[in-house]
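Presented as structure tokens, the chain that follows is alone, the form predicted on its own.
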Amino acid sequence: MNARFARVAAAAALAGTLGIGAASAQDTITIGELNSYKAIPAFLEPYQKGMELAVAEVNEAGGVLGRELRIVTRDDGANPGDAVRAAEELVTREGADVIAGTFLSNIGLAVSEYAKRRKVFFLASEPLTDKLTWDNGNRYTFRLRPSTYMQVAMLMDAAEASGAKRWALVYPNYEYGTSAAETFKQLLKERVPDAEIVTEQAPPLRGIDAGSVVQAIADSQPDGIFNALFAGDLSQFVREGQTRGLFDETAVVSLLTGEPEYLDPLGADTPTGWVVTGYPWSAIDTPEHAAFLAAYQDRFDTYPRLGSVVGYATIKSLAAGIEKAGSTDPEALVDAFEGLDVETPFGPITYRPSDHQSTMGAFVGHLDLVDGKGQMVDFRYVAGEDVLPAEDVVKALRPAD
């Protein structure tokens, strides 16, 4: 984590607020937000900027129900137990009306269970595991980002079209990675019945031995690779794989790799030809995104990352939900969020009543080198509703509230 962000995070934690003026507590709506700021700074520094921009816009427009938004942040230590303790502190000591955030899937699940037990409204902004809205879903938890199922489904046309039959899987060994791998195996069997999985490599999160992983994959002689690594693990895997020629004759489909947080550090080492999900911020030509991009660059003098969009849409969603509910009562908020429509930089989204999953989509495209830097090219936006199972299907996956 760079020094500037360390100062910002520390100041936010000490002051307990983000993006508000001198309004008194009774004049504000308090959003308790927790996240793995120290563990995942590449994503979460832009995420915090996105939240700040959205709070400023909402408050400058008169707030919500005539009250300003106030964000109180906590670092969850990338640990489920610490996250639950942070959530409890936000609710009981800071008077949070709602809780939001989390990045890692195991953290999101822990906070979701806390929200269910305490009957507190929780908007999970980032964690991707399918369990959050399906197997472990509950009345008080909603999710913004497209899930592992949704993003894997976005890649299946490319996986099938590649003609690959011998697939190697590589993913971080925690909830997000295992969820992504299981979904890929399920959808691959449906789309390419005679395909086989020749190896699965599941290194620990932020602890990959890239040489051993690449060698194990090469030894299995795949003609296709499904990758779900991200951040530093991804960079090490890519560079080691490039050195050994692992990707030269192998189709690769990859979750998240087109996000600037992970693509930019690769620079000239970006592997070309991979089909990825991501965020090609500089080439999206829609009015909604143009307005967001201009506001973000004007405020921060830098370009947005995907985290910026997620943080911004998290606050916009909460503001819209509270406005619709007419209060911050958890039961009223749940009812308001079921079917809630929200405008985001990616266009309008809806929170589905059946599984509390938003229909935010993602961009899918190929990786290429442009002026010595990695970029997504030939991309398209895939709306979340186009890859989600029907609502009657997912209802059967969720436990009774």
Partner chain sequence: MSLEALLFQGLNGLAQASTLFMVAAGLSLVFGVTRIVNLAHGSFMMLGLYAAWTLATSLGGALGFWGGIVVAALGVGLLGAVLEVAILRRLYRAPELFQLLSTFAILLVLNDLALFLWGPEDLLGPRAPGLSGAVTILDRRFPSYDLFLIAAGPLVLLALHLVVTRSRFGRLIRAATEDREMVGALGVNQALLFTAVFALAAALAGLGGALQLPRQPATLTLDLEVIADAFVVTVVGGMGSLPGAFLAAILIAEIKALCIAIGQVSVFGVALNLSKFTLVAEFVVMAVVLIVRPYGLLGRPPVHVREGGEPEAPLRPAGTPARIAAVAVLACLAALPLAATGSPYTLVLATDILIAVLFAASLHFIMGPAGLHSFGHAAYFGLGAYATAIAVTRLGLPMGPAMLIAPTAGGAGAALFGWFSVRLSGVYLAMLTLAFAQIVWSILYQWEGLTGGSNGIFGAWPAAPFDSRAGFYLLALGVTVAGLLALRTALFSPFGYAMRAGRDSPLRAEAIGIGVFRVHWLAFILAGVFAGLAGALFAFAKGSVSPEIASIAESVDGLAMVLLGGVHSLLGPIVGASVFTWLSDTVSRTTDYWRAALGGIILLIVLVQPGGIMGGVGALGRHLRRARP
Contents of the next structure:
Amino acid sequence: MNARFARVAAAAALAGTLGIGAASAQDTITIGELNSYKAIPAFLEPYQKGMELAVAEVNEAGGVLGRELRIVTRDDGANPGDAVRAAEELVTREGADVIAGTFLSNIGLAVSEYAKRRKVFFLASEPLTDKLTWDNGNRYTFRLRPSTYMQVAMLMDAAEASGAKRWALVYPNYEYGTSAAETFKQLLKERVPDAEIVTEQAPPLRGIDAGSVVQAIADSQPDGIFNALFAGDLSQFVREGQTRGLFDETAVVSLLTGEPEYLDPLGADTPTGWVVTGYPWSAIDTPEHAAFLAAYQDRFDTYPRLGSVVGYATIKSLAAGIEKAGSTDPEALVDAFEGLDVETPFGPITYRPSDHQSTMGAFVGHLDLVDGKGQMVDFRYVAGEDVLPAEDVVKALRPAD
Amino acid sequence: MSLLHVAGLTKHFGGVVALDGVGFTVEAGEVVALIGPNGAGKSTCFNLINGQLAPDAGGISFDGASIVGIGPRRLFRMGIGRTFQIAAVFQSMTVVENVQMALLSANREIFRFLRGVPRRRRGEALALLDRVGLAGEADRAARTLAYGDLKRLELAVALANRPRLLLMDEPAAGMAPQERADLVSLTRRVVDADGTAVLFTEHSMDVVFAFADRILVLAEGRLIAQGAPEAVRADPLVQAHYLGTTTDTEDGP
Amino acid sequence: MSLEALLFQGLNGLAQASTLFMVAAGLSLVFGVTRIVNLAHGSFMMLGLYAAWTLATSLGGALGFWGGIVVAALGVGLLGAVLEVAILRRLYRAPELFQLLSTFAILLVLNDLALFLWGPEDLLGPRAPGLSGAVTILDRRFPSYDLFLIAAGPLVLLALHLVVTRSRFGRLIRAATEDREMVGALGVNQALLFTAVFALAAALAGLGGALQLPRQPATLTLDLEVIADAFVVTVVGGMGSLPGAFLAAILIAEIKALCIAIGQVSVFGVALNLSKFTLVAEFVVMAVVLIVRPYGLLGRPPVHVREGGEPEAPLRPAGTPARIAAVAVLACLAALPLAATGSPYTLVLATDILIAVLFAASLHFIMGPAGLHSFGHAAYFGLGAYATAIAVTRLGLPMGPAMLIAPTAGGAGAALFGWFSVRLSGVYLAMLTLAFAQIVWSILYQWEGLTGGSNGIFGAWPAAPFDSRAGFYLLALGVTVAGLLALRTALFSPFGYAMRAGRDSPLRAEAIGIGVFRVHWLAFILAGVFAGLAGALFAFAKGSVSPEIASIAESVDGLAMVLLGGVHSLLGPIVGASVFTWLSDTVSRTTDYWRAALGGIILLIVLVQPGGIMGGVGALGRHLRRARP
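Moving on from the form predicted on its own, kindly provide the form predicted in complex with its partner chain as a structure.
After this comes the whole thing, all chains and molecules, with the earlier chain placed first.
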């Protein structure tokens, strides 16, 4: 699939070079999409599939405003400088009407800054940083996925219910991790005033010395652990923690761990009992998800990951927004997106006018081991609006346009 | 007052005494050879004078001022020039540029950033090259020179600051006999014309006897003899140490 | 914290040190014998881990796991031998930098090979059969596999020590390490010795990687991470010293374990989280060691300085045809906005190329003429970019002053770090500059209040009339051309000649009164100034800065640009940066394997034309002139 997209992208690039792109812009709507495909493949390959499915559905239903949707993807090389150039290329050479995508927070923010500067509509699909919609929010940027703040907030009920008072925090040493930890500390103080933080471990991203970190946490004798590690760091942390018995007596609440992208690689190591945010794709019992699941499995012969849902909902959001705006004019699009309602596999979502954050939520549940594989059980869907601060609160966080 | 005055020079390496209370003088305009069998302490003595090593005891003064612990850069400014056993020139420059660099440094024009080197002090440099017989090679790359010409170039470079003392470490090492003779006579001519004193070490005795006004003989870290060439040649102590080593084949370090 | 906890963390550190030592030992051996700085060494570790994963998961069981580790190590050793025979053998007489460039190319190719064979996802191996549990020590559970690792490190050291001291092979290794000419004189088949050492080193790295199977997922970023760590260990221990590498591996692993163990501390009322220090701990250790002991803990000064192949030709001022050509090219570049009205992206790409050219030229200024091979030049680019971004967004300065702050910041950083680095030479200088760059990077990465942390700073856009694409392109063109002219003028001036003098023969330079340290230090500062200026252009071109611009990858890109163009040509960095940037933009859009393509091109250039692109053009020119009747 990746190869097919690469070919499409290559053909598009060639067409652009030869000046064919401009002519075809009349009957198509071009979505310029950029992402760290090579750096974050576990999330982004399913994401690409999700986009492809949505584009196919939209075009089969007659396109948007009577025009076909076309995606041109670019790899941003996991580098903000290259990402801005890729965005420029998508807009100026490919004639992209809107830009979308990005996974890493710093890249999302850099492209958002570019969008503001060049007055281009940008739908950030995945980056989690709160700054994207709050401190650094701008008129032209919207975000689909629930932010760090929202995902941490979703775990607070479980954190409070666990009764733990001595908390250890472990998170990757970059903005996502530090802001997740800050949010957790702030919300914990509100909910459990007598709780204390006994240790904070912030290993480098992709560079954890898991044995030492696990030991340091164990030595601080916590009764609760808040984890924001993911991917390879998470696998190492979990394995060491289990070998050393860290999780035996300790309540753990954990960000993102229930997402198939990160849960599946844990396999038999899956730590049972953790309370996590994620996407229990096989057990969600709603008509909109069932339809998505069937279409996805039918097309790709594999199960969806969270990335698939995000990619799918990104395209569906753009289609809905452009339809509502009646054109691809950025100003009209921004106005249309403010308060836009979109149907997604997770149910209806709304893009809030106040901070341009969608109300897409996530599932919160316990981890369990079923047939040697990790699974989320006893889960519930937490909608975005239930964990987002009120609109007037966030308005104060955003700079004036 | 002597130009160079060395007294009680002593140097140990670990427990080994490399140099033990050596003292001598070099007068202005005089050419002095420092010889001795391998391990006699020649190199140590030379490196103490040129500032590469620090003595454990003893004094070295140049023109009345102590130069113990003074690095090569200041020695250059004081009027002490050097040539190396293996000719050291700037390989990436032309012949004349090598000399220009020495002239620019002598005139404290190194930290200039605008006008290019090709248009600075070229005439002076060509005149110096003419003195060593390299004027015709001025614009060749230094790395393409024959070894004998490299030695001449080094001499021209060393003379750029009009030194009063020239320290030459085995000036004839690695050269064929005829080249050697040419270089020696050239050097003698040039230093005589300028009144430059020379202190040199050397293995090959034909160079020593053709070139030196006076000879210092080191053995086992001590100065065992000094004097005019003929007197040194006749010295029984020297003969004892040098038995069978005065042939031309002893070129190696 | 209790003493038991501290002791226990000591054990964790030892387990971590074992792999580090094995990889570093190989690097050290290869450098000792062949004098090649092998950037692809980390790739061997990565491939060892991938291969072990495949064998363990496909065969399964104890045989698959333990047998897989052995087979993986041997296989990687074989690969090392093949690469040595096919590529490196042709390069022993080439200048050090071309060897470096070709091992970098091998790194790129091997990385994409791993992508092709194993795909992009992280692969964590199974637990070790027989050693999957834990034993109780000091009331704590310690993984039994880690105990095995703690023993494995010293065992490998002992085995290597026996080989080096007792066998004929070992005597040859020592002889070659101490004096290369002697080996030739002994009548040893030097080619065979080098191949064997290279294979042994690759196998050690492969073993180190394979042994991480149950502890660490195989990922495509391992090669660069590991090579950085291995270099640190090797250099801290002293290049060529196996016990030194062992000592350094333990030192670094223990310092990290200690930082993690201590965790949160309060110094003078400021809360510090020492676990965050692990991000940069090894580089801080390396910087301190190299400042205090310039040849590492157990290293000795190099016996004799190696001649770097054929030295460059003398500088010649440009003749009239060249001047006319330069003016014509400049005129074309200045007219580009008119020609590119229909495709504004051309200007965007051209602006990025101009910035890369200025950056590469500033690096070339010290790498070529001064012979200072900086591996951390991105630090000064990053300092300049951040200074500008901070000036604009936080201090509210207008564009002009903000652009002037950048060279000041780059120069100030270079003055500080250069003062320590310029005293060293060769690999040690390269590694100290790298360490400083990593320290700069980690400060940019972690000082949220000033630098915005990992996200960076946003909103540094140029003011009118430079706010349009064409306007900014012309500004970048003006600044870059002015910078190139300034650097070129400096190279022809007495100062520039003195830089080369200090590189050609420090002995002679000092003997004619040139202070080599002062000259090279100032050169380093000037290079920092112009790198900072390029950084300022970058900040305005992108509107944002983030720590990536001061990362190892950025420094390595700069090196690749300079070497690609040719280090001994003043046009080299211009051509190299243009080709590199254009290639990465174009090729990366059409294939996932663009790094391998780039590596292949580099290898081709190095093997066919080891003077870089401009070296090739120069050789062609000489050939044509000779052919003329």
